[in-house]
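Here you get one chain, nothing else, as structure tokens; it is the form predicted on its own.
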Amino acid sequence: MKSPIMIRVKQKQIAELVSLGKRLDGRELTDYREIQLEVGVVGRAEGSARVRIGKTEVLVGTKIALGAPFPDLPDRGVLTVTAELTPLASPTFEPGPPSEDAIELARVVDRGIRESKLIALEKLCVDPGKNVFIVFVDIYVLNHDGNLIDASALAALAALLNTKMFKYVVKEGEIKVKPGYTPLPVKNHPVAVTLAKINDKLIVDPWLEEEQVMDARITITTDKDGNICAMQKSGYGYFTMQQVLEAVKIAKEKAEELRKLVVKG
């Protein structure tokens, strides 16, 4: 285990290098770490994906079930996103109820999916006011080395594109399952890009030790047409208007690169 003095020395080095436009791991300020993506990794899930960004590793599984719609949206399917920060992923994660970090992670991913209208929820209605399909998106952090949001959002997108729904028919008010599956109705491809601010410099894909010295963080989710569908700022620091505009420009460019990893053709 590193001593507190060694940790502070390294953090100071990280901050000083960023001020000079460099990073401790050799990346440019707007470079991601190596990204690896696998789909269909969980046999019992309707859809699944595993994403590695550097040493950060996230697994997402999806399940489809029948249930009641929300009272104010009787003819729409339901989306629910949860996140679990497993204790094996980091010494800072503890077992028990979802932490604030887990809740924030789930909400940011949920917002990107929901506001981009990734899923055609209107096509998931079976019997208005009574039965709709519920899409469960479960995020499991397997290893935490920074930038959990981008890894989770990318894995969620890949898992949803990989999701299959069972076929059904309604006869005399009863729902009967038919043989075979059909793809989940998807109509958008949102991608989240997170930037950290360190010494007034913006960096893409902060790894864990960069997150420990950052002043603030902003996540910008854009859809397949480059429209912003969600933004989330965290940390005690601030972003100037010019920095926000710069962050948006970078996020749109990097999102196009990430989207190509998931959406082929």
Given for the second form:
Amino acid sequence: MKSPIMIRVKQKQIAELVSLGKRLDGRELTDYREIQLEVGVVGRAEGSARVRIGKTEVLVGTKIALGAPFPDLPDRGVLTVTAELTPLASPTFEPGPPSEDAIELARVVDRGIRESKLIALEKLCVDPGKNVFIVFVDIYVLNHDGNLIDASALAALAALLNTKMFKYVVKEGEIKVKPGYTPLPVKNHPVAVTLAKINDKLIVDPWLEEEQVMDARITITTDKDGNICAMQKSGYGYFTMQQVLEAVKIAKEKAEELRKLVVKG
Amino acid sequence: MKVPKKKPKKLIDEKDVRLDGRGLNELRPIKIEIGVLDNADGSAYIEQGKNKILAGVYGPKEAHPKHLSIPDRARLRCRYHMAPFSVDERKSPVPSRRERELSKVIRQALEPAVFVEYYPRTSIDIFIEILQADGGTRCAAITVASLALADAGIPMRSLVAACAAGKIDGRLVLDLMDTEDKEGEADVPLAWMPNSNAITLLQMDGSLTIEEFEQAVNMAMEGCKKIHELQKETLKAKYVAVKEEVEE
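Return the structure block for the form predicted together with the partner chain; the form predicted on its own was the one displayed.
Every component of the complex follows; first up is the chain already shown.
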């Protein structure tokens, strides 16, 4: 178990290093840890991906089911994102209903997917008002070593690009699933980049100990055209306008790098 | 039940007037009252357009359960909650995922303002009830909750003012109401402490270029400045009223 007292001692060290433009693990301020990506790791899932950023490990599986649309969007498929901070991933995660942090994680990832229109939900309508396809994106955190949002968003993107969609026919009002699959219709590739503020400096991809000493953090999701589609400030501290604009600039550059890992060609 | 309404074709007309008659850079009318609840240590009520929001603060008080107390500062707790009758379709009173997320971001928007280190091991509870919602409730909630904290006599660096800017019909506008938020292209809620230039809440959804985002944030900051002035006036007015009462 990581003791908070050790963190107090390290806090000074981490903060002083950041002021000098260095980090405890030798990274530059704008470097990510090593990122590993595997897709199709769970055969039963319609799509899946595992992302490791340093020691942080997130598995995302997607499932597709038929269901009713939202009454106000009768001709659109439905997207549902949930996150599970599994108790095996960290001594601080407890079993039970989702914590505030789990809900925030899921909702920030959801916002990036939804607002960038990653999934062409209009193509997932079978019978307007009655039957549409529901895409479930389930985020499973397997090891927590900081920056869960970026790892989850990247894994979700990879899993959705890897998702297979059913073929079906409607016969006399009944939906019949046919053999074979098509790729899930996608339109965009959002990537989330999280920066933490320590001693008034911005660092990319904070790992766990940096997260424990940071003042605040900001997640910026940009789409493939470089537009901002979602943003979330979190943490007890604040940002100045200059810091936000600097963060946006760095996030856009970093997102392009990350996108290349998932979207080939 | 939700009665179907005609979808407006345009959110802004040829004369740059919005659906409720506002200009692009105009806030909704705001009415604030302070000290509206008897039992709470501090309270405030806000009407911003059709939003009606009540905030109550209890504390600093003994943290409960005890293991949640923090040795060197107070624990701020916050609950943002919508009344079942506050929206068109009845909202279940069980806190939704949205409400849980908002409770967290509102708490973190207020925490930089509060001298939590003055009250170690205690808890300060902020309860926000949305009685009627019409878009921009998280921002109005921050505005009113920071006044409730001040009303409770809790030392603060500044009042926190919050306001959203967004994009509708391709134009940037201030303080989106519900229809504008739903039909519009982007929404950027912002909480700001003007004196220390500290952004304490920043979220975004929709699609904006970096330039548009910068303009939207600047626009929201201007809105926050106006709200901050209003907050200060309201708070001062309360003490003037108390002083007059004492002198009588």
